[in-house]
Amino acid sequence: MKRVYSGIRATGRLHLGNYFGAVKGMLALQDTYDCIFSVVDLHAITTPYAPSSLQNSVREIIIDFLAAGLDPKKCHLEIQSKIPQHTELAYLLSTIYPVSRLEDLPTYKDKKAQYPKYVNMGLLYYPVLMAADVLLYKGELVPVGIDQEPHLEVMREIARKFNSMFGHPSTGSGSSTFPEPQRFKTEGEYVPSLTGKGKMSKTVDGSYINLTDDLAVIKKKLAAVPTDSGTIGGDLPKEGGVASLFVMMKLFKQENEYRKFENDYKNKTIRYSELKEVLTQGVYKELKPFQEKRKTLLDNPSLVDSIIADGQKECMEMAEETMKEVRQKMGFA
């Protein structure tokens, strides 16, 4: 079976962007592939964070995973920092990859601009650790959005470099060690921000709807999405708050409603308050089963503890198997 790896940063509750961009992809994969799903808490500390709430954030995301439908009998769940082989492999891989390549990555430049007073070595190192996360388990598929493609290319470059240096038969080290990971495209790989600018993100206030938001909160957030006068007409806009609303209607399978409001827009008769109410009900209907299951998990902490412990044990064994091979090929064993 092909191996899948995907991780979500421990920077707060999961939102709709995570759900459509990653978690739904996970659900589609767990029945067919050998999957490892991780809370990547080491990545979370490369941008400003609260140490006092980090452990709670990690646990909340594990519970979100389970409530969304991830089945520990079908996949492996891990907490990145609890598997020390992640950082061991990341360091070893960093010795064969150029700094200049990392400095040119658009994601690094974006984060530097977003946090000009928090530019740290971990931020530069982020793609190498991300590569180690996936390669540690010899992952072949990664369910992430299109914006992560530059990081996936780094993974492939590192895999090729390692295989060339340490995995080719001419070196006497045996066959290639790492596969070259590919992106698994999900339906909602790009969920637009409620602000109408960019994508939904936990680091941008007012841009997202959490999976735990109740009906009143969802309604309030959607009510705040910026719209126009409703008398413009013509084709639907490609960006801005109105575009975000229509994209979300498609994601929530409101095809009939989408067509109705699209015609209203073209005819300059659209009522955004009505559209937002319809979308609010669609979002809440999808999230309600998740929220009910989540409550059940919160009421049974021992079950969550057991799932976490079992996942860590399984992942530790797989990670160590890879590291034994890497150490031997790099001359450490």
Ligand code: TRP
Second form
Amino acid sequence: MKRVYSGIRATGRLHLGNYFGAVKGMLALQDTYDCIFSVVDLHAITTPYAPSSLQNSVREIIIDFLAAGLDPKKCHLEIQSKIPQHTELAYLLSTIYPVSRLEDLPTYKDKKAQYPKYVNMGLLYYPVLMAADVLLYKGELVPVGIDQEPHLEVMREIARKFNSMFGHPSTGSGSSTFPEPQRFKTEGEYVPSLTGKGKMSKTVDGSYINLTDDLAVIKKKLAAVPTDSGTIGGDLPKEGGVASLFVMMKLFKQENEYRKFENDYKNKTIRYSELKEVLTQGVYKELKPFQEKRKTLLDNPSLVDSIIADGQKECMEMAEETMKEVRQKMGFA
Ligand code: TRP
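Previous: the form predicted on its own; requested now: the form predicted in complex with this ligand:
Every chain and every other molecule in the complex is listed next, the one we just looked at coming first.
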């Protein structure tokens, strides 16, 4: 069975973008592959963060995963920092990869522009740690968005280089230690930002709805989506707040309502307050079962503790197996 690895940054609560873009895909994968799903807290600290809430965010994401339907009997759940082999492998791999390639990555440049006062080594090193995440488990498939493709390329380059430099310890070459991981396209769907610009993102305030938002919060967030005068007519816009609202109606399977409001738009009779109310109800209805499951998990902290502990034990064994091989091949044993 092929191994799948995916990581989610612990920088806040899961939102609808994560749910449609990643979590739904993860749910489908756990039935078919040997999956490791990780909360990558070491990656989360490369951009400004609050140490006092880090551990809580990590746990909340695990609870979100479970409430959404990830089943610890079908997949391995990991908290990255609890498996020190990630950082060990990342360091070892960093010694075979050029700095100049890392400096050229679009993700690094974007973050530099976004946080000009927080350009740290960890940020540059981010793709190496990400490569270590997957290679530590000899993962072959990585279900992530297209924006992560440059990181996957780095991962493959590192795997290839390691294999050619440190093949078999006695012969010097020949055996391949790591597979070259491929990005795995899941059924994930694009969820637009509530601001009307780009995709829903936890690092952009006002852009997202959390999976735990209650009716009042959903209502308030949708009310803030920028719209127009409602008297433009013609085809629906392709971007902006109005476009986001319509895309969301589709995601929440409000087909009939979609058609009604699309007609209203064409006829310049659309009332956005009405549309937003309908959408609020649709979002809330979908989130309710998740929120109820979540509550039962919150009421049972020892169950969550034991799920986390089991995942850690399973992952630690697999990770240590790879590390034994790597240490030996690199000359440490
Ligand atoms: N960089 C990924 C993101 O921002 C998160 C991540 C870290 C990851 N390590 C990973 C994803 C390993 C897949 C596999 O979404």
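Take the two forms, find the largest set of C-alpha atoms that superpose within 1.5 Å, and that set is the rigid core. Numbering follows the first chain given and starts at 1. Because the structure is predicted, anything quoted here is derived from the model rather than measured.
> By the 2 angstroms cut-off, has the C-alpha of residue 299 moved between these two forms once the rigid core is superposed?
Replying inline: Stays below the 2 Å threshold, so no.
>> Quick check: residue 59 between these two forms - does its CA shift reach 2 Å or more after fitting the rigid core?
In response: No: residue 59 shifts by under 2 Å between these two forms.
>> Relative to the superposed rigid core, does residue 260 relocate between these two forms - that is, does its Cα move 2 Å or more?
In response: Comparing the forms between these two forms, which are aligned on their rigid core, residue 260 does shift its C-alpha by 2 Å or more.
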